[in-house]
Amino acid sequence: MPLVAELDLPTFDHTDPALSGSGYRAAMAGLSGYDGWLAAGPFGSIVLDRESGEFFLRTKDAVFPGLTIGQLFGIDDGPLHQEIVNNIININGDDHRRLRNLVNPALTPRAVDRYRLVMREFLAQLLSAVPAGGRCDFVEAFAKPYPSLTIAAVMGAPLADAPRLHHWSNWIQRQFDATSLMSERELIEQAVTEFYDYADRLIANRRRTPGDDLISALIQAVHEGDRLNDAELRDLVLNILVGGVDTSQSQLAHAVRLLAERPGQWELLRSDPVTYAPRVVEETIRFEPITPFTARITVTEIEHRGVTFPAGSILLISAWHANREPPDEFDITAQRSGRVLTFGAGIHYCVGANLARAEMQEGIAFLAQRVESIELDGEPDYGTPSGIYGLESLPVRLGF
């Protein structure tokens, strides 16, 4: 079997700052790989189809390269090093199973349902602040504050701390972006340090006075006589914060953009929000994944589809390509059969996926019930797919 390095692969640079908006979509749609499933990127290979994407996300012979990235950038001590080493995405085997057994019950669909009422309250508050004419930047008015308020409520933190939680999440998330690590490492380190101090105080408070919140649930979590210690609690809460603010903000903003561009889909949603809001969420996650690329590094030699990947090979699994189903349209009535890889797959499937889905479902259903129309009121300001693919701004006009 040929080594992956010996193949004549098409190239694609996902870190190109010019990749944005329609240009990004055109570049992704135009990328066809070796035998349709493999291309070359600046750091390794890019996997372009669902079958192979799921294989590399599920195999035990490939892991998330967070520890490797830390080593490459010389992150060998300090709070960021501690966070990388203790991040559940970088933990495997029995240690990972133990942590998931303790945290999963607190984030089941049924467990996160108890936060839906407060989500609706936040949405009502945010809508009441929109000017009478309905013109606003959806990102600033809704998509940015809503997940931060929700995660504060979920954690049992004061709602006044929501902006700080958003700030920390935004900066800590940048550890997964090589460009940010090169130029902004000090600020990432500072955010980790500040959040650690904050979380320690919050955990100590919840030990004294438990509540109906995630931290209290994790303090009380027991599996086969085992419990989480304070350091494990702190890092799990950080993981949930980082995974549940910027991502939810970006995915919700894309959902509203897609609906604003398709009035017929919006009207269908408004005709039956209970039925169609979950479909909007699933179709948005499929069609416009805000984590277009998920990294893995092989820990041993792997042979797959006639290609040999030596140990240490870096792969980027393209959820954008893996999620595609012809015809490639955003359609909330379509019956989809394929597995969506936006939240990953296998043992490292996103721990907060149920919370993210609930947030989006409530946000979309609320808008459909309260707003007659959503129209773009200017050009969206797109981010790039290196890291979280979000929207910097989304000017809209809401019709009441």
Second form
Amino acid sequence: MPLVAELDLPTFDHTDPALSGSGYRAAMAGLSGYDGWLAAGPFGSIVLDRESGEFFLRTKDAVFPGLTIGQLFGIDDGPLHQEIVNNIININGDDHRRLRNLVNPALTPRAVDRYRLVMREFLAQLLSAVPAGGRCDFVEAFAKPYPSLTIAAVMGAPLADAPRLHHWSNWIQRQFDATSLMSERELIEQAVTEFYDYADRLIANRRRTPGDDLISALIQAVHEGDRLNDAELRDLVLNILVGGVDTSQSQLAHAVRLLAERPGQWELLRSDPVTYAPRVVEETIRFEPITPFTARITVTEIEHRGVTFPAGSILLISAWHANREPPDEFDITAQRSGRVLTFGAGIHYCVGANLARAEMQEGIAFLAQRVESIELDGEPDYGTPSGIYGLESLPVRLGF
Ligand code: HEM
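Show the other one: the form predicted in complex with protoporphyrin IX containing FE, since we just had the form predicted on its own.
Shown next: the complete complex, the earlier chain at its head.
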């Protein structure tokens, strides 16, 4: 059986700064690998189909490479080290199962429904700030402030703290970006220290005065007689903050871009927002995943589809490829059958998926009900697919 390193694979560098927008799309679409399922990237192999992607996300023999990245960059003490070791994404087995059993009930579809009303209030506030002519950068006006306001409400934090939460989330997230780790580590460390301190105070406050929020729910969470201690609570709150801001921001911005580029789909959405807003959300998550690659490292030798992956092999699982269905179109009327990998799969499947869906559904339904038309008012400024694939700006003209 050949070793993965012995295969003649097409190459693709997802960290190439030139990759964005239509260039990124063309490069991804043009990639057809070994027997259609494997390509070579700068750090390891790229898995290109759904079945193999799910296999590597679900196997116990591969884990998220967060601890390995930390070691490579010499992060062996201090707040960032503590954060990496305690990050739920780097915890596996029984310890992970225990944390998920305690946190999952606070983020079920029903549990997140309680935040829908406040989401609508935020959207109305943001819309009222758009100038009368309707010209705005959708990212600055909606996509960026909306998730941090939502996460503040979810945590029971003062809404005035939303910009600070955005700042911390953005910086702490850079631990997954090699370039930032090399050049900006001190600022990442500082953000972790500041947020830990902030979270400690918030948790102490919620212990004294519980509310109808996620932290109060996590404080009260009990599974088989077991509870979260303060350190676990603080790390979970951090994981939820860091996981829940740039992601929802980027996915919502892409949804609106896709609609602004397709007036027919926008009209359809407006004809029946209750039916079509959830479909816009699902189709965006499928068609333009903002987490195009999820990483794994093998902890033991794995054989898959006649290829041997030695222990220590790095794999990038491409949700972008796994999610494709012919014809390759964004179509909110299409009946889709397959599972998408945008939220991952297996034990680390995104704990915030229900919250992200609710936020996006509310955002899209609100726009469809309050805005007659959305047109691009300039070229979108795309980010790069290394990490979270977002939009830097999205100039639009809203018609009222
Ligand atoms: C469209 C929005 C989002 C996308 C596309 C997304 C994507 C993902 C993916 C791909 C993973 C799995 C990573 C892996 O297995 O390596 C993940 C895990 C996670 N996400 Fe999300 N996410 C989104 C929104 C959120 C939100 C709103 C929150 C917070 C409420 C959140 C919190 C987390 C956490 C804490 C994990 C780790 C779960 C674990 O290790 O068990 N995410 N997310």
